[in-house]
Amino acid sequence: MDVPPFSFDRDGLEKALDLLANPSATIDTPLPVSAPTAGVGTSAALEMLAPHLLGRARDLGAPGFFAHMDPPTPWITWAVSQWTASRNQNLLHPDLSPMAGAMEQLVVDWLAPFFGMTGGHMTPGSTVANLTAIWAAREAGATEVVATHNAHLSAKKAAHILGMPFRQVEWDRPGDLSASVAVITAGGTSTGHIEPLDAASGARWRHVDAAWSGPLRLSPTHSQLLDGIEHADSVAVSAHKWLFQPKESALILFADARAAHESVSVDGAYLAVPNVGVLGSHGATAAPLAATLLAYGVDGVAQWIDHTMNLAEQLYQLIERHPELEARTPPQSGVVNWRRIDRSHPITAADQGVFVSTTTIEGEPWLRSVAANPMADPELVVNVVADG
């Protein structure tokens, strides 16, 4: 008989760990098409799920994976995520998260100074972080959202949710910004382009969406690429991108965190403290990030970032030297746009253990390789794509 489901089961957890190390050790069988009336037991359930959840998952740390803004995660985050699942803390109420809430505050306090911000909180991703910043900007008097064509779709989405008009601009001729929240993109999704961080000086509120490139601030080698970010009113950073964290982990940081939090807080009769931001129930997502920073330090994480920046440069140089390939521009923040010169030849690299993503820039198709995987092999990627 299985151990009661809410008790510690060492054998069950050890089996899960064994399957994590070797998911192909079980038979790949179809999952039932309807909810089972009687359970198969924990051991059988793990054996049924492993080939699907593990065996069929994309290996983000494979040498040929040079594709999206989604990194492999350090193993310590797997362990701590298991811990947090076992305690199921809820940051909505201090009674339910006596330490998890304090740990989130600690992680925010560690990271906010790199961006010149005074504080903030964690969100499931930068879509919610951007929404929260624009909400705070609206409460501070902004009546429209402005951004360039580089902006992530979440800026327009937030404007729609908040009932604010959205206006696309160019920063060298933005028009009147006195009633605007200006969303400045630091690390565009398609190109990695970092917009001028002194843009929109006349805006009512300046928000920097640094979902991708924000972690460069931790690197003494590359921090200067984001000089000026400290003058923003708010900054969004995705920890589940270049801080190598599991989904769903991001931060919204504010220059005046106290005032911003007060403006986006709502009271409830069942709450001991006001609910801050968009989320209600919220898990202990800061714990894996805290573990990563404790284990490897800021210097260790910065070394991973520097290494991936070097991989992007290596990829770019290999493309430049290859007669059948072309790169669009040198990479600014670890994103390389490239393609075969003979564009009639289809890319079938994914079938050969190499995976690159695609995008459209100014109406033209490009490959997109993002340096989020420290184990990527640029030479392998170039050779496979060039050979078609």
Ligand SMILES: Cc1ncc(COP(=O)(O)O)c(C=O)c1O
Given for the second form:
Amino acid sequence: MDVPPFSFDRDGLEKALDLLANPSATIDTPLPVSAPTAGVGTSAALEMLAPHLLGRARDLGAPGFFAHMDPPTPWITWAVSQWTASRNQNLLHPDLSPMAGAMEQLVVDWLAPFFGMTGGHMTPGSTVANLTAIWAAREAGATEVVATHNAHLSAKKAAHILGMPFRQVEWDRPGDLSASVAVITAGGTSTGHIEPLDAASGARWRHVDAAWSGPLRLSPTHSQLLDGIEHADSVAVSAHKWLFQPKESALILFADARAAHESVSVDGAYLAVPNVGVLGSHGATAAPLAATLLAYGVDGVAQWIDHTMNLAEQLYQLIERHPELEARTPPQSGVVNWRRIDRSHPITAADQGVFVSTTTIEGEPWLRSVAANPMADPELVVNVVADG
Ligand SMILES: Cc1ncc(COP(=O)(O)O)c(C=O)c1O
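Which structure goes with the form predicted together with the ligand, now that we have seen the form predicted on its own?
So here's everything in the complex, that chain up top.
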């Protein structure tokens, strides 16, 4: 029996590209419910998968999509992701990633200065970035995690994993913080609220969770919203949110990266270098981000961010002017909470090609529109929701 070839099949890849452009070109057939014993071949597999993987995917760049923190991605990230999949580098060992490791270092070096940090590394998301920061804080002597009600659930999760108590506080009366790692949220998940970045001044370690809002730092127009972030001990930023990257892509950055990395490193006999951070094997996540920054520059990415901030403001203004709608507060970092004033109408989350997300704030249900989609059309979204 012939062993299936690994060799590069240009026609196959071109077919994948054709299906990407036109996923409905093939017949929608159900996928097998048990693992196929014999393969159908690469071409047939692509044809079978396209209607599912592409055709049924949520279009995050559709005009009606003004919902979650998940953006559409620039096409160059698709191309580079294909390259990195083809090379399958592993940053766990320098033998397996001579360039991918250097690429990650390069991207971290490019971005860390925007946050006043000296370095860091990439993680698959800010959940892991927060866990890594809190781990480093614990190694530096913190024995409890404190955060406000705005904090993302990953702060509590990290405390649990690390065996540290979690205490919910208000920053204007936080109590004794001398043994605490304080997680300050810059861009609350439900509201986009940016907490005071000079909060928790007495804490043992100050971590800013800027998973959502961190990229504002790249925009000369909006950077000042995060002034003070440079005094943190660590900063988490999700690149797969407002840096328009494919998942899973985020950064954990440290004020003293050398010391922090040392404190979260473990030696392994089979590794040439210590294993830094939470992950074992991991790939060249930095490559699509490097490509995005090279292709469009910091200025280009900042323009996308500024544009989406404007879309959030437009959405807010349209809601304010509409007699049947109300907004909770003006958007601070591109997140708008809004709803129909007549609460007897159920809250619409998905209708007529329009998508908004929902959340609960202080026990009240709200719609939540996050400015992650540069192609969103605020007028369309408002009209459909207002019509109920
Ligand atoms: C403020 C905040 N922190 C952390 C996270 C977790 O980030 P990720 O989904 O990248 O793991 C989120 C996700 O929405 C978030 O909004």
